[in-house]
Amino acid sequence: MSQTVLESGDTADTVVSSGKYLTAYRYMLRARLLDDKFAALYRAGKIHGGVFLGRGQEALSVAIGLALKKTDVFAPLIRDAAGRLAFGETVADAARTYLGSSLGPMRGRDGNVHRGRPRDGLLPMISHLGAMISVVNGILFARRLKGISGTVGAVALGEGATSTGAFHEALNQAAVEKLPLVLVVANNQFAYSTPNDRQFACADLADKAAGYGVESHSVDGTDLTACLQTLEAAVARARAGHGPQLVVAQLLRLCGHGEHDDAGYITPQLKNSALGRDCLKLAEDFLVGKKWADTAQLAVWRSETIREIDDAVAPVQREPAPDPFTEEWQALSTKHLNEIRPDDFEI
């Protein structure tokens, strides 16, 4: 078992190229502005169900999506818009699910955050916690039995998931089978409103890896450079046959659990600490400092992204919802749904 620790400022800036950093930043910006759009639609009564923002977690999330190949498997959570976009989700897919369009990937079914395209390796999540680990384990094991090599499965988690039985059982299974699994824990300090000191007694969640013989990595989740490096290293280790990798990122959710939650339980001291830094703002400062962009260019990118999102969301608002009188409420793997074939969902 080995442990890698990457904290802000510990690594050379040149390790991440300007091109990769800019790509990551643009996905982060798109995710932030898309979240803002959904929040506005929710407040306007256009979205039914909750809206859960990834504000403050975009650097970690985008690093997952960019570290994976298109042949890999990704099980994101509710705050992983950046990672979803980097892995291939379109703005239209996200909008169609949030707005309940029957033309979306889930055909307007289930909750608005339970979306994905299994054929493309993007898994619709089960609510939430550690349940998706065993799902990804099953996919990885099935591919091994089929003789398919080189696949990595990444699962996004909150720190609250590490207290569940599903987490421990699935991590133990992955370790025994030496599966190419990467567990990415966003320790945003609160499981909804329950603080860390009421969730676990260990000094660092990465310590939990040792008991299972699993390699671990700790990273400053507000630092895009550190996140990109750490996730790339963890995915490479898993792909090279070193078994499961546990990545723990320290950060703070810069909003409530959902748009319905004012997050009054987060203290001003915590908000003003290093954990409360905005990863998007830090990335912008880094770009300007490195002269990879200037404030005028950042403003242009923001305007372009807002227009892109508005252009994608506007037609979706006019698309039909499922008709309860004509819809056959069957599993998505049945052939009547948009000509989806059972083998579309092969793993």
The other form holds:
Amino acid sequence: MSQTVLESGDTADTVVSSGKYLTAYRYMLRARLLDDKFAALYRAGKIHGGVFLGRGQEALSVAIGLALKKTDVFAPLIRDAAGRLAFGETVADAARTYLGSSLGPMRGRDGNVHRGRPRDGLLPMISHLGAMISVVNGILFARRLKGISGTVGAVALGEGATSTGAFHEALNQAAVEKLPLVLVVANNQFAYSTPNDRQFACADLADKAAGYGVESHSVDGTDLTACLQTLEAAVARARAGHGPQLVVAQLLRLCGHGEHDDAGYITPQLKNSALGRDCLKLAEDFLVGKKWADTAQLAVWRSETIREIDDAVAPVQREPAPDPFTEEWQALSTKHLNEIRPDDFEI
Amino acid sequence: MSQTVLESGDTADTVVSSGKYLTAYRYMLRARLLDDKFAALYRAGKIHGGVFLGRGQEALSVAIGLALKKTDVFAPLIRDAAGRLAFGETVADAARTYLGSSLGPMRGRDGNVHRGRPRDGLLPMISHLGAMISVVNGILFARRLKGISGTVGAVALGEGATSTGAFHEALNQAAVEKLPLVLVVANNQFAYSTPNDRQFACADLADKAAGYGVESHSVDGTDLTACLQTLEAAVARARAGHGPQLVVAQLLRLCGHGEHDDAGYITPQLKNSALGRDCLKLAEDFLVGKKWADTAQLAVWRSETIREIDDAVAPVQREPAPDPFTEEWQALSTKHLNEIRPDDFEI
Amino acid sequence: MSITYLDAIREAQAHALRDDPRVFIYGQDVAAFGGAFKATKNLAVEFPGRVIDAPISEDAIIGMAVGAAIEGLRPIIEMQFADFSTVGFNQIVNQAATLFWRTNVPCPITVRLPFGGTSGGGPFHSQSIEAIYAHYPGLVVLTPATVEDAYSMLIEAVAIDDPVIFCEHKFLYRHLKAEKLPSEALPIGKARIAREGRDLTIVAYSAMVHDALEAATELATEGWQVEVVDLRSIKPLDTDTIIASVARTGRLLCVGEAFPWGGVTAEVIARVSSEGFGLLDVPPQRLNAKDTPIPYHPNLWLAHRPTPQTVAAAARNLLRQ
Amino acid sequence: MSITYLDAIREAQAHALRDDPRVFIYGQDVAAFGGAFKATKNLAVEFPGRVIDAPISEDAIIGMAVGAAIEGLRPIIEMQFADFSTVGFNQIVNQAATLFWRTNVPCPITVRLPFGGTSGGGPFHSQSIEAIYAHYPGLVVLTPATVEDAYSMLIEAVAIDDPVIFCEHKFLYRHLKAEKLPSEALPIGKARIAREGRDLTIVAYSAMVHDALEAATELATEGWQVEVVDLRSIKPLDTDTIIASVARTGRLLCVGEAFPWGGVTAEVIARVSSEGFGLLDVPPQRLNAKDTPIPYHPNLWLAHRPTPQTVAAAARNLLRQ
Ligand SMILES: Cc1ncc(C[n+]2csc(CCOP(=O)(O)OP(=O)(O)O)c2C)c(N)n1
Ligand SMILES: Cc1ncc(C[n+]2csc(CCOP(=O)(O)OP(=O)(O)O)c2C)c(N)n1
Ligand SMILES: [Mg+2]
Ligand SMILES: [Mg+2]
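Switching from the form predicted on its own: structure of the form predicted together with another copy of the chain?
Then the entire complex follows, led off by the chain already shown.
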């Protein structure tokens, strides 16, 4: 199988239009500020359980969301606020899930990053890493059986998740079925605290592609232009019938695994390396350098976005919590097959 | 990672001595005739459950067994009668397990190909494909922790088993730990009835090696010389500290998946192709060509071996079956932690 | 004409494929080969493109089914042996079983598990692991004991909007025969009185129903009238029918082929003890397999699981109290 | 000085590493980072080379432990959450649990499962799945409820020659404190009378022991003397101690945090009903979590599982009969 390796470079900006770049930047900014908002709510004790952010990974994530059509399928992971927004998730859906609102898509039943709307092509992850890939395969497979063509399914993954059996079985399955799957691995150098040298031994995760018979793409995950181009290319290849595409991005997460984690295991050297550059900051520099925006404009966008987010989150905080007494405690959709045991009545 | 690709060729015979070749041939012959014996017992209704043979795979299998030292570890699979014998398994152990003798290593508790002696480095497979690899990793890892060096662990696998999550997790684990693992994949073109194009999409399974950061070796599994050389090289690389070695052999199984299966799904073309050549027959031709044996000698060896096997199996057939009344029905080695429930007493 | 339990399973799938274009079959060797047990024989020819061979990837097989279900299809998955479903366990109990509850999107998949003991199967081709699935919320777990139920329950399983674990007993595949396929059936969730009696209730499911019936026949020659309840579905469990039977007999024996800790027999006894305590004239009893892996040798295998003889012996113990 | 349940688990591992050169720890983030819950904090420094980070490969993690055990070592495996052990399920129930029975070679591995509900954990970080392990032959399944037991039972678990599933409750990690570590302990397999009483027996395990004790305290103000049995080990299950308690009280409530179908409460009720039927003055009862995935929002979460209030209410129901 051929490998399509795109690299970020000086000529990149000739391909991505200012409009597209700006759109991407605005989603990145919104994702970053939404993450900040959740971090603040977490510190204020307003969120039960963990908060997981995508700081430093917005360029890659937004590129996934923007490369997809609304009729495509997207299975984001814990660091994909940007890709979710770009794919169409609302700030309210995110906030409702973190806050457990009964009006959210998960109705307080599931929380934080475990959110989505399967019928709209946005899959709500289960926690078990790697488990969503074969589910996306199934959707793509079903569309083909139904005679629907042109759908692409994108799945986001951390490099740690490539060690799971689920990853392997699903990527192989997609390759055998030649499904239009785009598997995007954000190699942020750590899985929780575990560095890459304790996770895998290959020189580059993109080296895995040949072993599955799929095409691969490597990209600098801090470079928005490169990410936009690479994801666009990968999605286009998948859509054109070239089978699964493995995209591997190099970057660093600029936060803890969750907000409870100070990421003390990330060395200053690494933080100060090229990997540790902040993609949002780089994008802003690029915008200014290109004169597509000046710093005043950036400041306006930022404060506008903060207001937008505050406006979207504030009413969610007043929304009703789920009520255990009116809750339907039924795991099956077929009502009469649910067991109602004596214990279940209020005692 | 570098790839070491050995190919069978005209110069091969310069390396393998006649003594070694003859030893290998005699094990192959014994394995073939032992398989024939089990097939006959199966047809005679003397064996409960399935019978799984290694016809056509003896050259590869014997090469594994011969490349290992007695202090090494070997996890054979269902088609490894030859490798087992070469590694030191007795005909009696094989017969006792197939016949469920209470004197065998599995004492009638497990049967057919599920046999071994873990303390002697011969692991008894569980049925779940791919599951033995990480167990071998554990033994190698433990030896290193204990300060024992020089051990190699070999695991046999079919190409179908490369689709399991267990294969992936374990090979990656071995690579991360740089363990002296030799993973030998017999690509016999089918997993039960499933052809390769429904099992994987890579050009060659050896292409998987780079994605794990391990070395690989490809070999013609019908060519005994090539198999002996390749396995020797792979085991030597592992023993010398070069980490896991992936060996991929091309061949065809010359029998059904089990003796209940007529393998109607294997086309005549494939049977008549180079892959379908019988490694035992090729080895005999080679011996005769080299004048290391003549056809009379081959006939003597064959009848001698048949007698040997009959002599070893006949007494096993008279051995006591396990007795449910004296059987210790205890799954735990810590006696007092086994639950003895009222049901367990004879009623 | 005579139809086996295995034929019934094949016919039910043919029926589902014929009736509903959303149905497809996915599993190892199910296509041209017709499956390890021939339960999908010829279906690939009859329904081209809808009976599909899978790689040896149980996790991905179930995940793929869930995705197809999200997309509105109704996959039937064949596991080659129930024992191998442990490798796809996570996708079953955490992906398929939680989908509806989490997202309100139903997950109509049917996972066929050829299960249960046959002589010579050994520890990894004999297991009865229905309990690990019934334990998790979000799954329907079926255990048909007859040719008729194998047929009608599989058709209903595919039609249900929820994930169904369909446990089909390998021993029954060829041993059980019927004259014709049924046109009517009890709905899923209802147990069946397989034999009426007034002295003792034996609750059983799958192959053990036949061992219970055989025991009942033997006990009849001794003057006892034993009622046999065939659970059919172990989740949901038809507590009402069980309790109504115990109300008639006052005595309860629950028989299962699975490992003894937890499981169906524990659940049945616990429910009857809690909800029908006053109906019991003597302590309820269980009979399970032994608490070891399942042995290969037929001598051990026969001693490991309940048999008509041990069921009858346990029943006699209860009847004499 | 005050020692938490989590400290006790760390100390027990330090003790095992110190005492026995065959012990090592393997799991995700257990080395320099000290584990997701800090249960192995500083152990990698104290015991260089013996506390090892694993890739995200639960199947291979367990397989590796089994291999090391064959070679005579005594691995302690940390699963990051019990919920993720479903991915390593096959190696636990089919590889580790069958090794001794098949080969006569023991398999001394300890698998630590941080389990049980905490508010905000949601469906995949809250599960209590002890029953799926107890169901299979060949495993010891432990559920310590106190700081003392967390310490002594973990030390004993590592010393046992069989695979142990060590269920440590995440809610207890930091909530439970003791003055000092114990020097003596009940052996594994023995239940403990956590509180004496003569009116009702509540059988519980792990975190639910504390809910039961709280309920007992509340009921004491109403004049009831409730006995609380802490199972400690759910397999083996100390039926004798439970039955002896029921012999004193005549009433039985069994409480568990797990899903309701099957599991510990079913097994306990089934055993007492079969073996101690005559001792029961009123029908035995169970209280479990609800039969849905475990909810994220604290309101739902609290309603999903038993609480001291619902335990007390269920107890009152029994006491008033
Ligand atoms: C099967 C499984 N094992 C363990 C975990 C616990 N866990 C959650 S996130 C994580 C690290 C993931 O690392 P990576 O895939 O690199 O993604 P990142 O967090 O770096 O984005 C782990 C181990 C899990 N979710 N699933
Ligand atoms: C996890 C798992 N799934 C399914 C099976 C059933 N099964 C046994 S052998 C086999 C085919 C194996 O094919 P391959 O690995 O190519 O080995 P070969 O038989 O060709 O030597 C299958 C599917 C199994 N043993 N384990
Ligand atoms: Mg990472
Ligand atoms: Mg094969």
